[in-house]
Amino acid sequence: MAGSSDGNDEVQWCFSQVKGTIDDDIAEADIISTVEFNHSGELLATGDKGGRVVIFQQKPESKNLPQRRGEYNVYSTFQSHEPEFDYLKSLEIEEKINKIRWLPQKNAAHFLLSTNDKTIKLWKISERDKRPEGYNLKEEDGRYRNASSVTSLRVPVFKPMDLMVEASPRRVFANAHTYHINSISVNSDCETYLSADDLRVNLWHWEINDRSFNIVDIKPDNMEDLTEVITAAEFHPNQCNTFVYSSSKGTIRMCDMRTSALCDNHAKLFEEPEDPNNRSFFSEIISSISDVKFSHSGRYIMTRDYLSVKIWDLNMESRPVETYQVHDYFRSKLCSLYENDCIFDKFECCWNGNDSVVMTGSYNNFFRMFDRGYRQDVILEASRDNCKPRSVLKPRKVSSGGKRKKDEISVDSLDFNKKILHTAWHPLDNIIAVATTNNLYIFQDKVN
């Protein structure tokens, strides 16, 4: 099922690794808040509520062993953001990492953008395995010599040393957002990126950190007239002038930056008419889009709302071409989900490398894959109960009522505190990363 690289074989998913502590007592700072593979899939970055970024690297020896290619080791860990305080507004600014985005690799170093609610940072991740020795005016311990004591000139040389991975901040992009940043997206022109908050989208140049251009502003003159907010935004993968942003009303607007400097007037509006029969008190909340992703081909847009994943064709604005119910068995439990605030959870979604399968998370540490070609889907679980290396994940079934079959799980027994909000798919392989509360699970397809 889901994830076939050639679209013909049924894929079985098996456990590869789990990162993180086993303790039941979870520290708030250790909760994973974002997961992202780089463009080659060799590196996998996670951000957490404590402002840390942890980068994992695919084991070099595992690349040649198909059954172990889903194994990653810690490559670098660094503190990206610290807690701050806005004295003008008397507001605490959390250190939590909201999003991480990798820049296309141009040389031996890697670059990534990380953001909390207010500040975006550009980080350089580089390796050092040699150090210079033999300075004329400096001792090996760093102390400076008296110039008059130098009687001959030496040519400094590089000597081998233990590999050291350095993370250094290259730019800090601050003071451009009044509201909380929910998205950052790197442009295909490899020069600019966008950042979005509840009411505005800004365009930045990587080399310029003291100003940005506001390209979308939906803030009304009177805030009492506010009816919707921006929930996510992303650039087209290969058209540098095109981007989309989604709203809390369930709409997606596509904008063309060639039309005007301020893209308040969209080029296309993707919206599905509401079915009057399904109208309820919760309709507006569950229709809010929590994530929007272009397919790698650029032909489709995927959106995630509370109950479903929708695929939109860029050439058809009136309705989605595909709709997949993620956990429709919760439709009768929306009142309980509203009372415990779970209805406001923001689930993300992702494509596989060839856009044939989509994946998103659910509750009880379940995650779901939908095979677009075969119209098949599977529910899998990220659990420490099934952590033997290369053990095959058993598909799960949920009983929504009536008589429960032997292998089904009752919807009433699902744990809402265990949730998978963040998932990522290796861009070139069937390797997936799934974040439970404070653990990162890595799965790969079974190799026969």
Second form
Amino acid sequence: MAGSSDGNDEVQWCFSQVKGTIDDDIAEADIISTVEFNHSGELLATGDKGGRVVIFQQKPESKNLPQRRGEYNVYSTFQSHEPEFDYLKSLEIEEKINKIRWLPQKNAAHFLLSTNDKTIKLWKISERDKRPEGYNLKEEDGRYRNASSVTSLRVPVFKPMDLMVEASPRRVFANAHTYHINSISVNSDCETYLSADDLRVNLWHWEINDRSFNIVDIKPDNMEDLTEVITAAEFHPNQCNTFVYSSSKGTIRMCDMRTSALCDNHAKLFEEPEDPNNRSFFSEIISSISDVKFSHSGRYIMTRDYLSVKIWDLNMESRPVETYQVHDYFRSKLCSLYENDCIFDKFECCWNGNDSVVMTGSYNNFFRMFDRGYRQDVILEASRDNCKPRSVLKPRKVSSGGKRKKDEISVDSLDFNKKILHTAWHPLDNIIAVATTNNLYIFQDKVN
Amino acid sequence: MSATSTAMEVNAEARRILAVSISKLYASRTQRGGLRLHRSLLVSLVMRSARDIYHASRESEAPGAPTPQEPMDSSPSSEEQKQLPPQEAEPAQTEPQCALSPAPQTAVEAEECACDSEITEDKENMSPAARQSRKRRSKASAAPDFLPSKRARLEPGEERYAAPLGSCRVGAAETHGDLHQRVPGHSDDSGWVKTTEIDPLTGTRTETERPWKFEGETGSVS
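Given the form predicted on its own, state the structure of the form predicted in complex with the partner chain.
Starting with the chain above, the whole complex follows.
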């Protein structure tokens, strides 16, 4: 099963594929800004700063090699968002794709929601592998035939053609957000979804794009009283009335839409008291939550702040049940990280299929996995140096002290420009997608 | 001795962080995609922490020592205003104003307006001599290199971005707008404009009159 180990054997991760250019000169438009598997794991979508969406599809497993999982190949590429200009505010609206979320599949076509700072779009991705041939009034190339030359009638038939994957925008959900959209989340009711910006959360119906309902509004009457903003929001995986949103103050609020139309009053507030020993200029920044994710079971919430990952039990609001330090060796370097803006980086986190392991990114193209059951954690690196097919990834070690052991990397030599902000875990299998700045790495566990 | 040097280090660190924060706020104005509310809020929180720690460390360095020009019962902020090195004050006090006027919805306004409400009493307590000390200094005590050497000018369109209703920024923006306009009828150096400056460290508001074009002034940030 995904994430589980046989007995006490640690899962070994192997390189599978890497997508993107090897070029050191990174075009800004190619910077990956979101990664998401669909519900079956067959499709993997990425969004980039240039407003494009690229979807990869997993090839079916080969019958000759049943143990090897299929590779991911490009399935569809399309331009989701274009740069826009808000003339009223004289502001440019970036085309960068902030989030992609897949809708549950109902028929042969696939649907996904993609959003930039202001507009959400519903895309339909469908295959066409047949086309009608044998029209009476048209030639094969489309020219109309002379009606008088038609002497007999025939019924057009469908003939196979080369597979074509079409992406078409079915809905555009615009003009509902004054501030920058940071999250979208599809409801388990298969009808609605939410979108969240810095101060508001709106509820939409998939089919209706000219109307949305505001369900959370934390904008103060006087903006001078503003003390916190919404940083992420997500629906519960199976309770369609429940959602959570995180704040820049490190709190998570759970709301129940049955209680009232406006969910400004939370049903639960998850907050951990601050450790006074760790107080610094930057305490507020590093406690800001950059991502919140429900476990697949719906029992737990995972949050990511700058230095740690925390797991909260929905039944206990006073403190998290588990806390994992991602890169605590940066705690003494917060001032430098503030100056070079890295302290504002928003790392995401994800669960594996059975909620036993969590993963998040770090700097130097490192990413970390924390096994909740066995209390093991590992640092791995996504690097072109380790690109031989099925080569096992070697765990990395960072030394923060004076003496650096062999194979350890010193904190001071970590590259802050190489950051892994976006990661995704296949919902059913041990396959992970890890995005470096402009490359997408796919790793899978070693199959014997 | 070690306590004093630690306090001085903290003081210097606080000032440095404050300067960095101000330059970030300033730079965020030209960022593609517009001002980010979340980021602006975080930067303003850091600025506030730095300012509070700066105040606290100044108090611990020279607790309750009054200056001859100020009443004994004046708040620590006006005392600090006198002691504050001018090169720090000048860039610091103007950047938030410049940064704020086109961005009515940043949380930095919260800090500025908190300053404004503290200031009103200080203004009354302040002596004219203290006000005089806010005048422009020469290049010898110029601003740090990373801050723009010229006073940031409001773009023509920015004044129209006056703060939303209910914001105390409305008045300040208008005042600030006056600053960059040539005094009508004066084509030489003899025009005078009223300057309103808010020191982010102390929160003190001072008003001075100075020529709109200051002979010999080159590098100091205004």
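Here, rigid core means the biggest group of C-alpha atoms that superpose within 1.5 Å across both forms. Here the structure is a predicted model, which means the values were calculated and not measured. Numbering follows the first chain given and starts at 1.
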*With the core lined up, does the C-alpha of residue 134 move 2 Å or more between the two forms?*
yes
